[in-house]
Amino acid sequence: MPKKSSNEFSLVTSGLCHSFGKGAATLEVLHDIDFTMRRGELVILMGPSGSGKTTLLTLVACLRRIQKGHVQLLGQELSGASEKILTRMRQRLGFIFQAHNLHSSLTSIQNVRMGLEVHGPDALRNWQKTCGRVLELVGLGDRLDYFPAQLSGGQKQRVAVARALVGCPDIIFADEPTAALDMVTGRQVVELLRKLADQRGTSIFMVTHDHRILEYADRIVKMEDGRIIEDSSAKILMK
């Protein structure tokens, strides 16, 4: 696996390949992958359904294991790690996804408590002061008490990134994060994770199709057929 600095590099792979099924029923959905992320830098990823996207972000996010190939992630080799290494890694991430999750039995501030459980009983010991201070970053100081269905759609997403970011990750994996919000609430979402990464350093790794976004990525990438055909600055393509 090339070189490279663990200071400037949250995410580097290398030779990644991944399949599904076992000798003739075997189908390879990702072929050689080499990529690598700077910490600080928002990438989103794109491509058509089937292309590999999703599978590429559980790879590296330490949600399936490395079959094949090299993944080195904050400087932890993933090829061959052990499950208590990939469940410490994993503490130090956050996750996003289009379906916002929420345990809807339990408030606002308690699906944010959620994310910090992960981290053991010395992030609970002021866990209501934390929390609602990161509800209060999404814009929803004023709403800690409610229960799911007392919220908007956009409400809910805003919830699960604060989940997300609770803990403060190295790094956050979005898959389609914005893909059932409205253009407005979308955007929201998408600004607070811009600020993030140049605030605090924060890596982010989004998989969408959301068109509607793509200026606040530092670089896309996109897939095809598990491969991945571009890589370039988001300036360069939103010419």
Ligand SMILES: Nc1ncnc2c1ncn2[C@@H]1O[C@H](COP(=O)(O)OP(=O)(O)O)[C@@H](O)[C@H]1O
Second form
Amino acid sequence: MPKKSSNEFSLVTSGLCHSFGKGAATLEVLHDIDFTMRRGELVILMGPSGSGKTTLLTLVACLRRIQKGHVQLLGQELSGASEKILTRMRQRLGFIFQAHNLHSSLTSIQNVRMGLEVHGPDALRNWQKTCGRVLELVGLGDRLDYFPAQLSGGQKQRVAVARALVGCPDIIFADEPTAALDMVTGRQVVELLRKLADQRGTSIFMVTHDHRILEYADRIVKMEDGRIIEDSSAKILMK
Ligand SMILES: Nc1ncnc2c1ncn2[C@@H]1O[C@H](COP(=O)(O)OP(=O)(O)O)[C@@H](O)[C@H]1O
Ligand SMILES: [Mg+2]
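Okay, that one was the form predicted on its own. Can I see the form predicted in complex with the named molecule too?
Full assembly next; the chain just shown is listed first.
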């Protein structure tokens, strides 16, 4: 492992590879990924469909087992980590996916409450106040008791963002979070993530094809065929 496990880095991968399939049908889809992310950094990962973005995200977000190479997440080595450790790590993470994945039978505030449940009974004390505050933060203070079917696409995605935020995660992983949103709501969602990175030091790892939001990133990383082909400061690329 490189000596990059200090507090400064929330994520360090080295020599990370991943394969799907068995025996002769085994196909390596990630090759030797070396990647770092600092605390409070908003990193955007881009690349053609099938280039390995989601696979990389699920590996570093404790949603998939590490087969080869190393991942240090918030100082914890994930390779060979027990299920107990992985569960504890997931409690420090927030997830936002393309489809908002809200429960249709729960109201906004009840959906956000799900984000607290992984933290145990103590976290649920005063849950109404906690969840209401986060929904206010995402501009939905007047939609607490609405069901998903009563909300627009952008509002649903903001509920999903609130659910990811409510447990005060150290890192948020987002896979194409704005893909289903119009420009204005897409920007609102990313502006919110940017604010979290700046104000709380939350690291944000976001996969996107959405060129409209690149300006919010600190760094833009590009993948192709399972490799990182570019890793640049966003400011340089935007010029
Ligand atoms: N569960 C799986 N089983 C087999 N192959 C998969 C699986 N998930 C992804 N792949 C393959 O791995 C490669 C990378 O996929 P993915 O990480 O989803 O790419 P991206 O998110 O960049 O579109 C693709 O060739 C895809 O077909
Ligand atoms: Mg994907």
